[in-house]
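Okay, so here's just one chain, in structure tokens, the form predicted alone.
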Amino acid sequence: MTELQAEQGAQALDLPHAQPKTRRNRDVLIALAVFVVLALLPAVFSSKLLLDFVIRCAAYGLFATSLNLLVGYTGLISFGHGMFFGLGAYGFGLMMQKTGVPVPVAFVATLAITFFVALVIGAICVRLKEIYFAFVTLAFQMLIHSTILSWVSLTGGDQGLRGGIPRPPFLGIDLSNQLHLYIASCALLVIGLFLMHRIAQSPFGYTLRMIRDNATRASFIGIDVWRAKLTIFVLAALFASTGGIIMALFVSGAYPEFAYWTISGEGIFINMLGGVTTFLGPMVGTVLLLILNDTVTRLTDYHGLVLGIVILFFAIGLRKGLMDFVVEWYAQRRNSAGERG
């Protein structure tokens, strides 16, 4: 063997090693400079609804984007992964109402409780086939969200949690400052969709896209689906509890809706307007649904009428997401490109 060839085989060695390192920097370039363009809109626009728009669509795409993690990359239909939203608002109210702890020490403690609440319920469902696993999920969230509206001591009942969330400055930061709370939201979520990104193209984000195909292939290759299934169920609520947290702090506390169907039923349909093909498609759907809301609601009184026929039009259709169609139309447009060539 010469030296060339030694030297182009070891490089062929390193390439596997040197691809993934090569896309992770490349992440981490992306999420600075899509943080650095967020923190910089409040010099550009003073407009506090843009800043509370943002705050919104940081809660509200965290949640979406981590329902993906099941529905696109999974195959697990969730009509119950709104739980877990409530369960981060209530988690944090309650933790800053009762205890005072330090807003990180609740923000971690809450997690932690979403933690083992998301095992135990996702050690029941991820066992069950595709229908089950979705009427099973929302029984758990309407057993949540009865026990949010009986447990009227701890949780407020209907009324929610009543005298707001005490926010005290910690390292300099004041969450009472609407600034400082938009700059921690743009933070969490660019953090969010770096990890939920890193997680779907690593090796196990491929495993879950084999069990979403066929999971008795990849049981028969030595894939533990039901471990696969329960993990990712547990970070998708990690992801969504973060979502609840941040809407706590906005609207500084939590009421029942924020536990109700209608929560997951707001999820699967910004997956169906931004589409579940594509990373970023929960986020797109997460801003066309609430500027579709903003909008409808201010010029009709039938929002619900209106956002019912977006709904057919992009089920019977296009029948994909916004984001679905977009990248296949750029497909094919290349490809014919390249056959003209």
Second form
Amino acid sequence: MTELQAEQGAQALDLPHAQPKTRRNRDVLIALAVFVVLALLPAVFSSKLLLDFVIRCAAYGLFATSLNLLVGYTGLISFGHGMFFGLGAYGFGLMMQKTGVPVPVAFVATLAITFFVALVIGAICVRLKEIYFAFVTLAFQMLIHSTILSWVSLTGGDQGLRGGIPRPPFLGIDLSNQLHLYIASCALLVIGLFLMHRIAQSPFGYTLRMIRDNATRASFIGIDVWRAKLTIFVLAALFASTGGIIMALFVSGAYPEFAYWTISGEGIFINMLGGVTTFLGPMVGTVLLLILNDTVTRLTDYHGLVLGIVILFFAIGLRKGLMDFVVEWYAQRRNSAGERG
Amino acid sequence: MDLDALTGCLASSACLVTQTTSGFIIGMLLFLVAVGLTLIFGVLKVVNFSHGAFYMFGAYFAMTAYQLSGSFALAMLCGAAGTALLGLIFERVFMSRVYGADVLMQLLVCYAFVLIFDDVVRMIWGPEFKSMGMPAAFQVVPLFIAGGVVPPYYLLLIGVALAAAMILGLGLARTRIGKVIRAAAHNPGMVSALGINTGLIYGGVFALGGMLAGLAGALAAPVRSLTPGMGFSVLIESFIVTVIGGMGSILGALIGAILIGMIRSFGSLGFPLFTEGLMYLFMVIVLVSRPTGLFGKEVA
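Pass me the form predicted in complex with its partner chain as well; I've looked at the form predicted alone already.
Whole complex next, starting from this chain.
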């Protein structure tokens, strides 16, 4: 499809498949180490702002990384992925407000709802190609947004779900306590990233890359392209929904903006900022965008102007995301060093 | 939902005329924006996500020109010519740099300009709602057709949009420039090999698209309020129009625009809160049954 993505395909083929079990163990260890470091942060820095920042990173990071499973790995440019972020936030918020079930039950039930909605919408969307796929996902996103706005008796319309989301303690975890919420968000983030990484590195993940690079060839060798695309669409929706649940817990509410198309636009921007050819690119993009947003909003009223200029720098100047740029630069340096030596 | 209001209106000729007229002016404004979008996509293969900004600039240019000169004709001219120039500069300086790149990069450059243009308008004209006001020449007694009220300005608006549609359609079909543009859309390599400057064509098409959106904004200025970000809803709606009609089809844009105008106009009676939802629902239905739109060509 593009130069960048073709390169990724080539690079991916070089990876050894010899010792999957050791690789899995290594991934588990890395995930545990990251979680321990994140969990120890509050002991070192006693800043509430930092904890809030990491919680927001967890919510948007899960969303952006799951979007990259579609955009970067499968070549499906979804402009409506934010609908699942909104669905997660509203589904969880409503469940807690209306039914009073325990948090874990509401969590699982929200993912179940997301699963069915994504299955229906995905079955329709993944038939379409490229720009038409982008538009039909955008249309579904706006359909859900309009439904939230017009179903005032259930969703509160443009006021959003107000009055706070009840967060009764369970198993000794009290999510209305900021520290508990922080640890839970970090756990969800690390587990989510670990699972998504496993998906990306599985044979199914390589099937997705093949569909991205040449869908016709993939179908010729017997791959059911529609089914594979639908599977990743639904899986990505589940992780985006988890991001939405974290967001709803964090702000103790849900607002129509969570389901507006700009969330999807921001997700795409985060991916481009961080880079779509590395697994952690979207995570880097999330941190960058949130820092950028926070500082720019503090410094100027013209926050769109500054953000726009930064985007232009990446799109026209680098022509790729930060992680892509770093990886490429590193590979080039290694190559030239190899030639010299 | 208020279906009684809808059926009540369908039974009354006065209401029918009023709603149909209002559906038409929504549709005609959308058509002018959408046809520029579809033209740019057809020739440059770029989805111009910043197209709504040209509509917005057209409206602000027209308002400023009208306030300075008091001439309605000059206001329209400024709206159209100003955005044409803006489109040319935008295409030559920025968009032309990402033609070879990923679709995502093109979308991103446009997205950046959506943010930048909105803030530029906020800087120049301020964040609050503005209004241009109806020119004196049109502040006359409205027409009554079958009991329905039709302001004369609406007729002018519909007339100008239809004239633009005809000039554009005939120009592309009959004139030499039109043929070159269609050839460039079909096979830019060949056109360039024949010694025609494709960069000039691309810039020209972008300017033309920008001009049409700007004209729509200028025409809308007397009847709509102006605010930074006003281009956005128009952009989304004109996307729906081009997608329903089929990307690259002028006739499709016209039919799609009128359909959306009617859905908005009559939908606001029957489903006041869900009017937008109706448009998206319609778009989903069309895309599911005909993935390339009503008049789009099937892509092999």
